[in-house]
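Next up is one chain by itself, shown in structure tokens, the form predicted on its own.
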Amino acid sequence: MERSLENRWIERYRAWAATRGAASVPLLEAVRRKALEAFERLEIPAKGSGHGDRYHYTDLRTAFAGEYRLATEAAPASATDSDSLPIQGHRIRLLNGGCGEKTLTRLSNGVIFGSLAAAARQEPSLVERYYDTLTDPQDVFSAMSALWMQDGVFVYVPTGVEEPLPFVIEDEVGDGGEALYCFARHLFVFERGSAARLVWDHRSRGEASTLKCGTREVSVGEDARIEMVELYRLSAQAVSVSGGYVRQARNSRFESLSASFNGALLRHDLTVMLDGCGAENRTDGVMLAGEAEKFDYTTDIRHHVSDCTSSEQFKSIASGEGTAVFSGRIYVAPDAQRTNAYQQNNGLILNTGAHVYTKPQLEIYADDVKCSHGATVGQLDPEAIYYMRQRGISLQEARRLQMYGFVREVLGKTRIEGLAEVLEAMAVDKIDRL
């Protein structure tokens, strides 16, 4: 493939790097140099089957070919009440990948959270132990996010600490009328026996075009219990390309829920490595794609050792010319006996211009396992709508109720106080516009 696009990004990087000078952090710079070497040989994937079908339906080269200006590292203003989620928690505010003052908050129980750049300066041994240890060296977007990284989120929960309040990440992009791009890296460390909950709110400031690329690493220690809920409510001109890497130790539990409500193009790759016996993982998602929106979620759940459990449930609705894509792989290594893995993806298409694509995959190299997957793509149930119409419910309301019931099963799984109601209200609002 011709590398003019990649070369343009490298030229942009060299021009930016020349201006940073003493602002650099040695630990981050070491990873940045390695990322540059990787990016010089990697390619931004083209749409099609040239990358093992991972990008078969999504054109990311076109997204990265746009003309953008590098976002400044201005401190984000306090979110207004109308913007912030109405839940209690420790707030971490980002604007265009930066944490503003680059500070850390330290709680009396040893919890640390805030800016990753600040953590790299103040806690270098801790960050070095985990940073850039889970990413795939062949992942071009991990390399780009490390290369361009200005800042990101850092959360550390020490051994045996159960933090009662969730961490609420208010991650905004855009500021003014210019097209902006920003890159970030995020690091979450949960030590043995810890417990924490996280809510990640991706949203836009204004309607200008933005390109947001980020990579997060999540280390879940032995017996840790972690829940993460992520919601996207970006503008109609916003592109988000992200990757997540999770490593789970023995008897840990990690639950994640992703809700994609708004955005021009949302692409997320999640890799989960079950590396300790008895680890449990639950990965769920909802995609509501309206006119000209494309939501693409790819998961890779890797059972590396025995006696682990994983479950996935994704629900998608597409209308107008919207597109929802789910591609999920469950990998079971030769020694991963007594694996129990489940995957289910269901999609609804509301009209002929909409598309829902699904590709469930099982790759099993052990013989004592229970693994299953399933996928359905269809339309609203006419018999159910007829039944409701016979009881005086209008056609519009009958369709609305059926779609709401379809996604509520997934959105209601979160145990974070007050969040399920917020997600369901956002889903209803989007359903009304499908």
Contents of the next structure:
Amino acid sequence: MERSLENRWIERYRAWAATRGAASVPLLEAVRRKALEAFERLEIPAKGSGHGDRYHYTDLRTAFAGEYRLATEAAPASATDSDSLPIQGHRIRLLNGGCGEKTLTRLSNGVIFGSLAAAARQEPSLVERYYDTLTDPQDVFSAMSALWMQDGVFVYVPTGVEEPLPFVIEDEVGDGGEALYCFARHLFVFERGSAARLVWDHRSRGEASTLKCGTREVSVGEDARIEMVELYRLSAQAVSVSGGYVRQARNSRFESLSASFNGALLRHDLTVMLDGCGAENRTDGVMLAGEAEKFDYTTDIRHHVSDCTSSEQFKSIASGEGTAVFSGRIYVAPDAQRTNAYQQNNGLILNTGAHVYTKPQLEIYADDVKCSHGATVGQLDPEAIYYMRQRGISLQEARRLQMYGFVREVLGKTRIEGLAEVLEAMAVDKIDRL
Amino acid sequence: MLEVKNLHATVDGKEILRGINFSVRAGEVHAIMGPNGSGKSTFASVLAGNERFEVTDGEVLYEGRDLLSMSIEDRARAGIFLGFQYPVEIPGVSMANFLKVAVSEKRKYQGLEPLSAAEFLRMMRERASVVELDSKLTSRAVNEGFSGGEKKKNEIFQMAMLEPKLAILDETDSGLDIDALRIVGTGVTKLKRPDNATVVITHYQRLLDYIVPDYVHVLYKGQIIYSGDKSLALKLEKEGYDWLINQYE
Ligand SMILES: Nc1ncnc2c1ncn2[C@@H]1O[C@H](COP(=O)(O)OP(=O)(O)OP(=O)(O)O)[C@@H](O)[C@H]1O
Ligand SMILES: [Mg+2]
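Now show the form predicted together with the partner chain, given that the preceding structure was the form predicted on its own.
Once more the chain from above appears, this time first in line as the rest of the complex follows.
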């Protein structure tokens, strides 16, 4: 294997490590050392390279080859700005992977949220119990993000607490004119019987090239009920490589919805481990890729035990030279009887040159399983457009109605107050540029 | 209102309309009959501006304007309404949203202020009752999962919302049960005004009991081969088209 790229990153790391002070958190440093060992034998995957076909359509190696500055010192995050979502909630602000002041907020009901670095310092035993416990040791991006992380998001909801207000993560990347890399690790712990909702807003500050690489771990306790909505509205030069590991205990429910609106390359890698009987997972997404944008959502839903349910619905529209990829693996372990797994992916291609790829992958080792998947890729329906125009609706509006009608079903699933309207406005805005 | 002269149209190079002459004045009701495949739907589609068909000869004047040079949506905004033989399903687009956009585009074209949300809702409710359309249907996606008859009723509901000057109804009676036929027939009659006109394309005389035509035309192989008054429809119902076709050929 040709390792010049990895070696360059290792040199970068050593140079940075030499300049770092001693005031670091032991727990994060222990994971960092482990990550360095892992990174020394892992490779940054090129397109199509092995790894069970996880990188079939998307080249991430090139993305890491730029000579960007590494954002190592967490800059202070901004106060509320005009781009901020009009959603009520507990704000967690990140800039280039850091929470600025590295503070933690504690609510009277026991909820703790804010900076992961602060949590590792102030709540070491809690963080130690969960940090870096769910990641895959073969995952080079989780190793890289642990290696360079300074901070990230931490949310803890204790046993039995139903937090009424959503957590709103305002995650900005960019720093005026300079091209940069930034890394972060995030940790979410939802204890038994808790309930919480989260909105994660990925935004750019400025137009410079950026690469954001983050890995999150989400532990969902027994009977917990969690909803997470993510929206990506990054600049045209921004790359995001985001990994997620979700472990669900008995009878828990985790619902996620991700909306990929803007960014040069958005790669999502989600692994869901259904480890407790009766757990329910819902993973939905919308990708609207225009110009040369490339959005790739890869999921691995792992039914490790019996009586779990998973459902995935992804809808994509691609125009220009845009590409949307959905690869969905469903794994059903030999003992995971009475599994119910559902997956659906529908794509619309607006012109030749645009691409929608869909790759279902079912690995089923149990016999009493209900598993269905379906994929369609099509074009706008000229009959429907003609019909609308015959009612006096302009061609542009007819296309917009049809495209929004296509993705509406998915975006409308969120129950977070006011969020569906926000997503709708953003989707329509993007659709007008497709 | 409408003046069609020597209209020829082709699809994929095949000539379907072969010299249609046809005129409609305000206040009139015309029925177009004719055997399957004779070109009735094609004629309606060409008037609506369907881009699948190519007009190769002839002209169409609508209120003195050259209709064939107008876009599909401008024809609609100028008052041409086509009730589709096969209404199209539009998943994800609600009836309410679809009609809101259609009504407001039309009002904009006419230089009118948009309706308020309350006015629009009231109008929806009122017009849905013209064809006794179940109000649940108006909250669903356009035609999605509607029964055949519901789709046809929905066409007339949309006509009631858009108040066209020239409505062309292509086999709006097919697929309707006896009660629905009466409701649709009387509904269309309720929408009739001295300044609008209706063209109904149908195979059966029974719709014409409700929508009484001033003229009945027979279209055959892309031409109007015979025109008469409403008694022609009765005669065709009894005797079929053979006597006319023999005369023509
Ligand atoms: N897209 C097309 N490609 C080829 N032929 C077509 C196309 N559309 C219509 N035709 C042909 O044009 C002719 C006229 O069709 P049209 O639908 O206008 O008939 P119609 O009089 O409405 O018939 P019906 O009573 O069955 O509704 C038919 O022979 C039909 O097959
Ligand atoms: Mg027809």
